[in-house]
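Below, in structure tokens: the form predicted on its own, a single chain.
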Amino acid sequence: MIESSSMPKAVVIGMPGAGKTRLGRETAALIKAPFRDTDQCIEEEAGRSVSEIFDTQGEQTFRDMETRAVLDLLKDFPGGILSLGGGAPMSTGVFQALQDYRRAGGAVVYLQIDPEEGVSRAARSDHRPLLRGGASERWMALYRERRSVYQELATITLKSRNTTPRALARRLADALTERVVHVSGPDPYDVRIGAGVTGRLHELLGDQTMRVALIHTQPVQRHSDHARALLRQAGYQVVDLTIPDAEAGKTIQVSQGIWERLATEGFTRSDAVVGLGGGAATDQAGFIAATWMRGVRYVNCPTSLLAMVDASTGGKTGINLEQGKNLVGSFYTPAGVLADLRTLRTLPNEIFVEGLGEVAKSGFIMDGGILRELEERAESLRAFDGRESDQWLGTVVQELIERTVEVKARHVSVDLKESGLREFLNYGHTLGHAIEKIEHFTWRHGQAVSVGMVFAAELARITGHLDQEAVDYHRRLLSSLGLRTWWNGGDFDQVLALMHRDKKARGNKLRFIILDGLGKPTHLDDPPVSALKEAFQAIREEG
């Protein structure tokens, strides 16, 4: 049994000459962790080189020594980086131990070297006993034998081609600090949250994909340039598709233009879509992926806080009509979501702050820990300007994103198509969507939802579900984060008509999500018009 508190942070595997020792040592230096190499451990214990052990005692003796060394270090090398010899995973005992290590949450890193480069390095090697007598041919034979084992064990795969050892170490260091939220259901996938996770695009798209449609907006050009470079480096043909920013990018006209471009480029069902940007961009990308040839693989790369905690996860895809928001769409899950914290540094304050509206919503409906964190960090969150330290992003913001995504994952995993439990995620959205429509989408989504949550809290108070203290808490917390709690636009009849078009409505009956206490969402069906009017009036003026 491997205890997670005493095991290594990562184990590096791969072919001889791939650079495992250097990768492990440089990564350990970056994250200030101890480093060990099993070949070196064996040599220190035996007082002779690996080649000498092979020559004097035979390969089996070496493998027995290697297995003992690996098993000991997997059980007692807390937080370290461990590099294994190329053949270690082929031993039954090591293979099973690495499987146990994975199940305990350990990271098995496959450093994948291009065969041409591997053969070239093998030809220059004179100290590897298994490569004697035709190093190039022996290396290729071992590669064919071991590759599938490496791939089966790996939780992280790094390709050494066209990159430097230092850059690889930086990518691995980033990967080891990322957090993962698993979204279960009929088509499970992971949401990865951390600095540099965009580098995992190739892992999610796979080797069978030839063409990738990169759908993004102009304001995130810097990030789309980075993603495009990664995709091309991985060997994909990239079709670059820039769409209008925000809700203007979610129209049937924009969709039509993308479909026509994909047809011209010869996109097939084995090709893929990457959506990069805010929530509108990932919504449109998902809709395109769901509808092109009845469904192709897609990956979301959200670049805003709002998109990371809401739009990119859950499998909702859609576009707007003149009559309302998100009226046309489908439920279609991504292959994965890559929430790269580095993209947040380029966000204007108002866009970061609006994302806090969806974070607070998850706290109100389920996770009181989110609310406490928001209370404690309100001042620094409200003042976000992109110059915050890596530690602040990697602790405060990363944890808020992780906890918010976990709330969403728990709801969508059991109710993908929003037939029941998932509707609770729409807390504040019924009025919020109406505000967005009436204001011609000049209001940010998170700001509109913030007002919508105050409206829902007032409605819950009027109908006897919440007390005044809970309503006041809504206003106080949301205001402290820089979010709106009142709105003077539109009139009641106009708002009522739009709320009847809400997706939760049933026939002529309205349905609202309200709270029956903090963390206790419930449905409120067809409340009296008088209650709606009173709640509406309560959000008509500040304070």
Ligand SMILES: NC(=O)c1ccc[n+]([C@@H]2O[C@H](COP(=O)([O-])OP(=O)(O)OC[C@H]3O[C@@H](n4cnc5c(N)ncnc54)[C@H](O)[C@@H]3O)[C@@H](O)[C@H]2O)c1
The other form holds:
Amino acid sequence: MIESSSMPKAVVIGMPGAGKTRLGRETAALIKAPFRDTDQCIEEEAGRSVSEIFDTQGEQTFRDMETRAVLDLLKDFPGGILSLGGGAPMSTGVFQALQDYRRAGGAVVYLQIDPEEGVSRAARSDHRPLLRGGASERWMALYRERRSVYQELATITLKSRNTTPRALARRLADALTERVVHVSGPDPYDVRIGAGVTGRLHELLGDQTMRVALIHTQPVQRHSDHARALLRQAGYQVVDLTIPDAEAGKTIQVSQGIWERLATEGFTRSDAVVGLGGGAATDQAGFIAATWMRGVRYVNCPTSLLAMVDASTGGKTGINLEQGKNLVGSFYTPAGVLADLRTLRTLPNEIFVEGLGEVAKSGFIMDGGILRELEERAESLRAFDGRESDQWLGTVVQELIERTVEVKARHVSVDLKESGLREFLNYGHTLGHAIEKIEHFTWRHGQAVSVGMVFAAELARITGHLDQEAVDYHRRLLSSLGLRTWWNGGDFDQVLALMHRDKKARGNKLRFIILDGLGKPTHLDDPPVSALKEAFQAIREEG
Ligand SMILES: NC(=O)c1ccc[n+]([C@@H]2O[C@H](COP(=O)([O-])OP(=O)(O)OC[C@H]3O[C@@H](n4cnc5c(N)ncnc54)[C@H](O)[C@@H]3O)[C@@H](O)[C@H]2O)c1
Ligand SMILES: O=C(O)C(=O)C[C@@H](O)[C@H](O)[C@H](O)COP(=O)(O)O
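How about the form predicted in complex with the ligand, since we already have the form predicted on its own?
After this comes the whole thing, all chains and molecules, with the earlier chain placed first.
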């Protein structure tokens, strides 16, 4: 029985001479994991080389020793990287154990080598007992016999052609540290969170797609250049569309410009849209995908923290009107989300901090663990600098993204079209969207939502749902992260009129999301105007 808590993180398999040991060792160094090679383990235990064991005790004795070593290490080598001898997976015991290991969530990495290269390396090697007497022919014969077994077992396949061992190890390290959140519902998809996941674009676009509209903004040009290169390498025709940045890109004029360009380029139903950037760019790109010919394949590549934790997932797409935020749009699920952590390296600090607003929101409505993590790491998170921040902070950020996306996935998986449960994700947004509008979008979304959450907490206190301590906690936590907790703009009547355009409003009745306690969201329908006014006064500048 293989327990996931004590098994290795990855097992590398492949032909003799493919470079398994080097790949395993270098990957282990990159992710700071222990490394073992089964041949070396056997040699250490037997006190003689593999060749000597073959010569003196025969192949079967070696295979028995190998099977025991592999089975022991699969059960007890927590978080390690294990490299196997080329013939190990051919033993029935090892093959079955590797299948159990896969089922328990383990990664079996097949390192593929081109046969010409394999043969030439074999010809140069003199220490492999199975290649004695015609190394090239023997290698080819083993390759034919083993190839399908490696393929059957592999969860990750890496090709050593045209790349360096270092780059291969980097790719494997990226793949092993990737996290995946599954979003279920009528059109299920995965949110992949990890360094380098943009490299998976072709997996989501598939073979039927010929043209890809790559929609992005100028500040993420470097990342869109990378995505474009990957798309072209994979054989797609790329139409590059740079749209105005931030909320200026979420207008019907921008949509119209894109629709016309797609028409000129001859985009068909089997073509696709990739949205890459902050939440504003991906909201517009998703809207284009939803509306072009009534819907084409869409891949969402968020590059800001806020877009990774929130805007990318759940299928809300849309644009703003002069009259208010997100008033036009549709629910349209992507084929997948690729949250590439490398893009965060260029993210300015204030935009990272803004994203923490939506992370905190998920904590307030559902996951106390997120709140504790934010409290503990507030100082480092607030100082986040994508170019400078170390691996430790990167891991913390990846975990926060994963947890926050989990919260979002739990809501949207059961209520895509927001008929009840999903409304809880709107905590802080009724006032937040009004602030954005009144401030002519000079306030960042996450900052506005932060004030909106303090407003909602005050409203909950006034209507008897929350105590003062919980309201104070909102202010304390949010301000420790560098988020705003008060706002002096607008006036009450202006705010009230804008709140009536909120999508949760029904007829003349307003609806708010408030808390009955931390992690206990509830609806508050049609509260008295006096309560709203009092809560509004409470978020005016303190002191
Ligand atoms: N669809 C949804 O469910 C949903 C959820 C939350 C928010 N949103 C929407 O998302 C928008 C807010 O998203 P946002 O905070 O990402 O704002 P944004 O899209 O305006 O991006 C903020 C700024 O950061 C830049 N940027 C993004 N990634 C970068 C990177 N890696 N390096 C350098 N610069 C980068 C952008 O170009 C922009 O200038 C709002 O329009 C909001 O309504 C939608
Ligand atoms: O996904 C949701 O549902 C949300 O409410 C998430 C919000 O954080 C997000 O800002 C969303 O875009 C708001 O949607 P809206 O329907 O209030 O415009």
